[in-house]
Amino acid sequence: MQLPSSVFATWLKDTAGLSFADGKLVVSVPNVFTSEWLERRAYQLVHRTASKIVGQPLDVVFLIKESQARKETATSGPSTRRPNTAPMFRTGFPNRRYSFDSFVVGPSNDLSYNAALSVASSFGEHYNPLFIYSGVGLGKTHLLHAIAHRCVQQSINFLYVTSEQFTNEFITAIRQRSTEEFRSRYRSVDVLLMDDVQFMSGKEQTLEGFFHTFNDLHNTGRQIVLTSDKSPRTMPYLEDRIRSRYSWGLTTDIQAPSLETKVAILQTKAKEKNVPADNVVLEYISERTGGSIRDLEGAFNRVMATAQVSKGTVTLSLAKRALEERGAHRSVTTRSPEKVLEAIEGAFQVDQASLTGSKRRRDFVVARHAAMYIMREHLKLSVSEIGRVMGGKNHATVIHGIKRVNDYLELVDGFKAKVEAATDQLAS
């Protein structure tokens, strides 16, 4: 296949090969418009042609000339690092409790921990990007907070976003014709921390925008750290060019902690709270909880609260009473999802029409996500079943709602008590 001469003159005449190493060909292009056109319209042609010439499959990266200049500046010495005069992060981020020092390392997470520590010790020089994946509540967000703390300590300009926030900002930029401001916001940082990238899967325009952002940051030596609930290899609806970039650096996973690691986590928690707790008690709590560290901490907090209310010491009998009464694995006798809606309605003071509707008022959304969480955790309903009960919500919306519960536990006053009140009503 050949391109018409007019197309060649417009889009390829001013390009040039910059480097070829480790299966990656870097091509210089004059501006962002050329880069984006080539990515959309001619990537496969360039990829096939270059691969045929060198006799092996390779990745092709288009590097804008202005990005080349920034890369040369960035690599000229540590003094060129921009100060973090206006750090950008969500309210309450980074959480002061989530540091490298407070992260309990065990066989299930040691590779991810050490990779994150290495990245935070020398941004842009090791494991770029760093991709960490795990189930809910196993510590990947803790590591993002820990990296952000190092950015603050070293006055490094960083940006933390969820993929949902990136998507919303990207759509707004297109609608308001402010894409240049959007590009500037995301491509002017030294460290990009992005949580839950799996939610961009299948969103072609968003992934296109992120693709160019990724290329610009990576090609100029800026650090990228991504988290997800699954490996790039198993992410559905993901283009190969995106998948390959996710895997350029290091991909690590965090598994559910062993009993010994869970006990060590609880020992750290007890020390933080200055509460004496026998290892027998901590082992009992660990055995009574699943793989999530958040569930583990929740069970520990219930035991501590019971001891405080009863003015007793933390004994094995007290721990048994606390977890049997409050239920680390609460037995929900009423299996009807409609009963969950009724319980949430009472606990959150939100009517069922608002729960299953689409209005985005904050109290509606928080209660809606709490209902999804209880149906999943306690009724063990499938995501599709939950979506049907919640008014026809799609798969991604339900998963996102369940995951948001982790944020609400930290940021929404009284949320945990309301969830427990609703669950108690189901168990009664």
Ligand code: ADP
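Numbering follows the first chain given and starts at 1. Between two forms, the rigid core is the largest collection of C-alphas that superpose within 1.5 Å. In this text, all values refer to a predicted model and were calculated from it rather than measured experimentally. Compared with the form predicted in complex with the ligand:
G357 shows a C-alpha shift of 2 Å or greater between the two forms [criterion: core-superposed Cα displacement of 2 Å]. Once both forms are fitted on their rigid core, the CA atom of P107 lies less than 2 Å apart between the two forms.
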Given for the second form:
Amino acid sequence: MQLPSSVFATWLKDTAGLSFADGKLVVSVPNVFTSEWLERRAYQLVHRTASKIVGQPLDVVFLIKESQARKETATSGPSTRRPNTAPMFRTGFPNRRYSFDSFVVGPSNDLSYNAALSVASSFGEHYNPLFIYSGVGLGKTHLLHAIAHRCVQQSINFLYVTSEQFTNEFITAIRQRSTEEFRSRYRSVDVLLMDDVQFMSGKEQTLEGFFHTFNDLHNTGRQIVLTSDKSPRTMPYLEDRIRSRYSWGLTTDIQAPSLETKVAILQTKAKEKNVPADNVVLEYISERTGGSIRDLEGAFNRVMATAQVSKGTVTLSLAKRALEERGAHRSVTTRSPEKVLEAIEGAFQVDQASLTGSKRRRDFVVARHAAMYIMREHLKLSVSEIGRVMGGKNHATVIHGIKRVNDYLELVDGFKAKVEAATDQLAS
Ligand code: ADP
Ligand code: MG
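For comparison with the form predicted alone, would you give the structure of this protein in the form predicted in complex with the ligand?
Then the entire complex follows, led off by the chain already shown.
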């Protein structure tokens, strides 16, 4: 690899190829820092080198291994050695933005916030299990990640899993007759964070499997935190077992935020992103959106991206324009790739030379891929035409770039709003 050996020693020596299938190479990395560094600084290099070796363009995914430190401090329970298939976390977990510090507390969520905080201050000793429920987009996943951060800081052996992942793994274990291994893997954690348990509702066999795990953990004093989009009352099977058997558990809910809380959340966000924003504008955005904080953030990002594309300041009338256009689905009318470059330049705040160049800085790469995506999806340009406009990129690079956009939509904060603002600009 073309890296100085000191860099190699720090960042690559403890990584290993885990699996390779369907054009996807999974690389295990020892910790969050390594995965972030590699994603940010060396993604293209790893990608290119691996693609060259295999002879086809690859997607590279970094997965974080349970750290050695955590394994060693895990004291309770039978010391099962983790098989290679041990649960691992997708790169970027826990999400840096989802911490207790960045969680705005108001009357709608203070119970859940405080419960999560006290659980994280001494695991297994307060509410166990803690069960948080709310409508979608109100902060459940945020709180679970915040707890996970505390686990990382204290080197506590934890596992974050969605109940969908749990269900899939469970079904696979049954099929492969490896349910014992499956159970012992889950049994070896000190803190189990399970997101979206409503997914298991009605899946009796999975629930049964889950309660085995649950009992094993609970009986040995391990902490369990569950979240759900539905009230436990609508899931009698779950409720029966959690509520009645575990009287020292706690169920809390999160309500839709008040206008004040919404404005406070946007103020925090504006500060985080270092953009000046008038309270009048933030109030307008808050009034315009429904209860979900995810929607609130989407609307905010939309306004900011529109301001960037049109190089305007964030005024009330700009906010109105940005949010009124929302959902109108105006279609892209231009056929000019140069116009796309201009719009992306504005939305992503990246200059043209960097956009069509080949520097691997993360924000350049993301903007570049967004441009390729719009040219393909909306302008229907051929891959080779796109490669030419983008400064002479080859076929594989363009195809790979367009594919990466799906990941960004999910993982990169504000990405969707920027792409939308750019495509708005291209509609007339
Ligand atoms: P849920 O899991 O309940 O569907 P999430 O935890 O994914 O919701 O939250 C949706 C978005 O709203 C996330 O970006 C999250 O950071 C943000 N969010 C939710 N509640 C708060 C809060 N109280 N303060 C700051 N951001 C919040
Ligand atoms: Mg969630």
